[in-house]
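First, one chain by itself in structure tokens, the form predicted alone.
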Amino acid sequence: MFRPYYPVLRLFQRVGLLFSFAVVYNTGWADISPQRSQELLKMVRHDCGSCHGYTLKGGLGPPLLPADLAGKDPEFLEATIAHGRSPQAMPPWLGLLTQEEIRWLVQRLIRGEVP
């Protein structure tokens, strides 16, 4: 069974993260369309909710309610969504979501704007 060499994997993650930041800072922040925002909110309820609870009050994963996220650094939350938490069950979402979409989701979760 092939196992990626961990330091090399971390290097690729860092290079990818730096590339993401370079693209964002060079092109400016793109707006999330109303259609995409609805897709993202639905994803939070269904995909994130499968571990964090449909009402986001916790389950396999911790709760994602504003009171539970208060005091947490938004950049830490963004990195957690983007890169996951190993060896815990939190998968990385950066391949499916852009950094801008992740930032948008974190802000909605912190403000309690996820219906």
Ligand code: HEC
Second form
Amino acid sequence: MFRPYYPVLRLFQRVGLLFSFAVVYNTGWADISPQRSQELLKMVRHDCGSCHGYTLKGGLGPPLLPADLAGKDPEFLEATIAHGRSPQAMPPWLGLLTQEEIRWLVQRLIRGEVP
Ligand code: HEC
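Next, report the structure of the form predicted together with ligand HEC; the form predicted alone has already been given.
In what comes next, the whole complex appears, and the chain from above leads the way.
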């Protein structure tokens, strides 16, 4: 009785699967181990925090809290972290961090998920 609907159901299943892959890929969370994510979050407090403030409320560098980053293009923020902003004090991090780790960090900052 339900047979005619099977292809439709299968299509939904596939779209769902593709959607999950897209989410994982776009947030760049696929390859970051729990241990590495702890290291990265610690680094944000200590290394980035030395300029942006330990609580990210700003210092030598501007604040990096969600309200401050709202409306800014994530790719622009990623490029800032990757390549720095010479001649401003913001140093480049690509090399110490991978592009994927930078994308992950930007998502965490935007969402305020830096414990
Ligand atoms: C030596 C000081 C210093 C360190 C360390 C530093 N920053 Fe910065 N950062 C700055 C300054 C200064 C600016 C503003 C540059 C400008 O005037 O455009 C900035 C800008 C930024 C911006 C752009 C903000 C915006 O609103 O456009 C982001 C994002 C950022 N930093 C993230 C980081 C992250 C993540 C780290 C650690 C991996 C880090 N910074 C480490 C000094 C620093």
